[in-house]
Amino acid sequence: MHDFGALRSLHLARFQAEPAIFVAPGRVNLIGEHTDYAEGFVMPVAIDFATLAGISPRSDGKIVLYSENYGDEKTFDAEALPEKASKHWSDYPLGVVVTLAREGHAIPGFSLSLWGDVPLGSGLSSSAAVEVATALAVTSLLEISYPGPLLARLCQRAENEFVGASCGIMDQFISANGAEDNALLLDCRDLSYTLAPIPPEVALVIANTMVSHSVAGGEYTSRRAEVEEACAVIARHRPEVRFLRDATVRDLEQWGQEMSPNALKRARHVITENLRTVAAAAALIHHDLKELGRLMAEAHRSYSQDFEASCLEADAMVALAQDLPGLIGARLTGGGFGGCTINLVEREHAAEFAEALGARYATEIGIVPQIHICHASGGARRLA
């Protein structure tokens, strides 16, 4: 949902005042799960679904949050935020209020209205979205900006310490920072990233299994905790390994028989997941498509069977994808236990492969899928 002017109306019309709006895409990741908490690469892509934040100042010292997706309306005092989430929509821009309270700002009384078009639950990001356009608007309420990457670092926080979802930093960087027609292949340590432009042949064909998860709930946690157990055995050995990131398959060789069957299994996906995130955003940049594609099919594998994060649903919507012309590489992306799995397929076959695939999937698990063939948008901003 891109409509100025339907926001501005319906901001309008609800608060009697004229907001200031802005813009948050939601975003798909290429190559590269559940490496950024542990330091690592990723290479994600902001996508043309994205979130619209209309903002107004109030004079009566009210937080007024408005979600036209939900329909639902919640008013906190700008003077006694809540300290803890209330497991409710809200909690994800009122997160981003709270951190910038905490940061030290002193925090007025707005009226912020939110409407998105990013599937909810799809992992594609929709609740960072929310928090960057959030940000970007409270922000400018405050009048102080904050460069896109602390930005997405605010955002982080927010998720991390009030929503209690122990998300890395991909979804809010790439959303604060995407650029047009471009992937980014970001460094998580230092925030460091190098742009691998898409070829214009190419198309993201995204597919939504309909299966929806919650980054909140217990499988991300314990696949995290699974991830943190395997670098601990390892530093007991290496001291200087405090991330995966630092660690190696020859790490595993020597000391995964210290570790539980699980944290090995986590482990052995993130190490190698990072090697082939660096290695597909090479693919990328020298035009090497075959090799990008066969980098995404082992991405999947490792997902699925080491990371054991996919789903019948998903495996399938992969495996039916695989012999329809003009793929290039298909994978789960996203958080993982559902959402969506991403096509790279050659453009003048997109229209035709979203068709076939959406029919053999409804057809083998009896679910009609949402697939929509995207562009790589640029990141959050505000609108004329």
The other form holds:
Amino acid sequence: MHDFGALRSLHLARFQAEPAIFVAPGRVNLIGEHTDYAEGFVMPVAIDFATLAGISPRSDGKIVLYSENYGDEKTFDAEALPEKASKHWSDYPLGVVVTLAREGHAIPGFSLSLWGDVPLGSGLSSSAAVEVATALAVTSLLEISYPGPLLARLCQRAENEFVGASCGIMDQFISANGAEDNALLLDCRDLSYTLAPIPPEVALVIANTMVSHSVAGGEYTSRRAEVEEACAVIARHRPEVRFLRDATVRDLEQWGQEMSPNALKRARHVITENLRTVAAAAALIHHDLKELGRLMAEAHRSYSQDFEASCLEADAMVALAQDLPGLIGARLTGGGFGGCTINLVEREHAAEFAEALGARYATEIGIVPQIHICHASGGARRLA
Ligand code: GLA
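What does the same protein look like in the form predicted in complex with alpha-D-galactopyranose (GLA), given that the last one was the form predicted alone?
Full complex below, order starting with the chain above.
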């Protein structure tokens, strides 16, 4: 968990300067997958795995980035920032700095230390946590303040334009704007959101399939292209449809045969997922946990069968949870093709649920999974 004192000591020892320290959480998405870039709805929760960033000014015009996780340091010249990413961990914090420079801010020299415990490649948005922690640290050094939604946009731009991953806004948004004990029903069209409180008797059990996930990977990008292909077909008939957010199941019935079979299936997932996400928020707000669980099960089926973004291991993790005592709902969370499942579980059963699911998965798949009982945490903030 977040060790403020440890980050401060390592920054002091390495850079001989007192750091200002910021934290930005990872996230788990309860429902609403691959809907954000279609200007639809998502319902993520910030979790208590996070990145810490410590920053202090330098007078030599250098930008020194240090990652405690990688045990590695990279130095750049503040006056001559790279134009391109280099497929290195430093692309994520550097991308934020470069994007701030592209937004017209003069960037001074500084030292930045990063440490995080968001499991990497597990679909819990470790990249967004690094970006948002860096953005808060650097904007504070510049004595400027970006409101949460704009901070999220800045970080998404860094990832889209500098890192080269075509992600939507969900991960950066929830990391910047999460609210303790709540999920956010986020409208990715105008970034307005409604809080959906997580009842105290519901635990978030995150089960890592240990199959690595990446947004920078080809499958994420090709799914997004298929979603856009389907949207373009509908827009030929209904020009007011700019994103699948504006489309209906009826549109697919009418014009689906003009799409490739894959584009049709991907679009069916996105259009129905938007409906499910709004319904799931209402169910959570009205404490209808049975309906919430039903919607999560339907969402997993759609993600696995229509969007084809699951994998054998994630399908097994969801199936193996079904008859365990206390389960409310289970589905694969995040960008897909591996990573974690989210299980909403009655709190009194959470510990035995986690143990039983881990044992079943190990027997069935032959891999010991990591299972975490997480808390819905607040969004990014300054710690000191
Ligand atoms: C990744 C992306 C998000 C979103 C999800 C899928 O986490 O970064 O923008 O598209 O996948 O819902």
